[in-house]
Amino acid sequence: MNTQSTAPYISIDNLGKSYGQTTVFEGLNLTFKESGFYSIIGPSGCGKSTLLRILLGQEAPDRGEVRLEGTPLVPFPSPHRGIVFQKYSAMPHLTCLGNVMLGLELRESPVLGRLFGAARRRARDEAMAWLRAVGLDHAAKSFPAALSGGMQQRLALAQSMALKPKILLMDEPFGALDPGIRADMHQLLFSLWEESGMTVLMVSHDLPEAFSLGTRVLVLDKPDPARPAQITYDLALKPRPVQTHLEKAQALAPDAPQTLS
């Protein structure tokens, strides 16, 4: 994994977002170092997904600013910022291989959206390498409808990772998976993060998941329902082992449910 710099990689200054008369959050100030794994938890309606959409460039804040490496974040998506949603986002008419190749082809040929000859062979080889990395090389010719939920989420990871994003944003990526499959996905994600050195920001409702994966856990909450959400806890974690983080989560809230609703 890459060594983290002491300077902020992502800076969020006085961020505010409203929808009509409802202010989701106001005056949000955060910094994230490069190559960290950040878990963002909190009850529904506190703006966790909204914050991810702003970082992705899908939405613009109403107030304040987000900077990436000191430069204001451009408010539209970029291949340097990958996204994995809870709902699978594969193209249903393309095979697994075709779905991973699509991003590579659009990156290299944004007008035609297709490569030819040696360039296409290189893209195919790269896509197959990522399918192998997530354990889907045997399903390269399968269509998304033929995949289980865990396999579709592996495909979503391969799609994002193939573009080598600097930042990977994840919005409840494992919420729909069974516990056993979720544990496998945790190990896969953690391995990919360690190998790539990318910066991960993951929204989750699952406390053990947040503590087992994150190097820092932030709680976005509304202590007063009439006021905008704010960061109520910001906990830095030591590196793994996983069990240490799980025990810390249980020690902080031994009688708490395993999810936040």
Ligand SMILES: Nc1ncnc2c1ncn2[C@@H]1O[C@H](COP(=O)(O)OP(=O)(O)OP(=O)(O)O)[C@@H](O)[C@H]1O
The other form holds:
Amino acid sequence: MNTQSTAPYISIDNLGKSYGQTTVFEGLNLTFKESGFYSIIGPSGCGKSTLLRILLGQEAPDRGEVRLEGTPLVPFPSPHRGIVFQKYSAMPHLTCLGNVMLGLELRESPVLGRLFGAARRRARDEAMAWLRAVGLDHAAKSFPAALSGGMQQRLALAQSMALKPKILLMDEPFGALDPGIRADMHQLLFSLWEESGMTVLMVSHDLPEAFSLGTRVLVLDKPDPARPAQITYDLALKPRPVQTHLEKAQALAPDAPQTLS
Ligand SMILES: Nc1ncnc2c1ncn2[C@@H]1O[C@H](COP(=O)(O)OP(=O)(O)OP(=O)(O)O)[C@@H](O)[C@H]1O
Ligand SMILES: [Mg+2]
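Switch from the form predicted on its own to the form predicted in complex with the ligand and give that structure.
First the chain shown before, then all remaining chains and molecules of the complex.
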């Protein structure tokens, strides 16, 4: 991770995307820095989910280019880019543990989708650690149908985080949750983001959520309904650089020596 770098981590150049007669984007330019937390807000139908699908590699741009660390993004999903949707559907026949393990098994063994022996035990321990990190270890043996909405979103986060994505894309991840559970999820996401240093792009309809979590808030809008969407506001909020372990230790013990020598 390089938080000092000023070069864009993700760059979108001259992006164009159309569905039949509907042109969602034309000539869209946008950059994202590594380890930022970007909130994307805007009216329904302006293209927020389309933008995330393009960044995920689920859809290819029709025109222009998306680059990740300077390399053109291949239009295929990659474990480097995780996604959490508003309404998540886990594999119903697998337990929470089985669902988190599935991603790890597919990553290690793409053809069989299964691991054996020590490799399987490692994947199991890793999956359990992620369930613990999102507060779901007690539900490891439960099936998704038995989970509340908040628990399902925790499971979705655990599944994405287990693959250690460099970029986490979130499409209204907490839109279906009650306010109290939402606040808990904000704290959880915020600490996962702080600890991991990943870059987060979160679409939200909730302004307080967008502003309290984001280091930058982008407004995607269609000032002219007949024209493609544009970024109409781009608000840099107070930067919250990800602290290194040393910085964290210094914050906890400010009188300690600043260097190890
Ligand atoms: N697969 C598709 N086929 C045809 N049109 C599509 C497709 N996906 C998106 N669109 C159109 O592209 C435009 C942008 O859709 P998108 O879902 O990205 O909007 P959004 O900003 O996410 O909206 P919302 O806030 O309601 O989720 C809409 O006009 C939509 O109808
Ligand atoms: Mg959408």
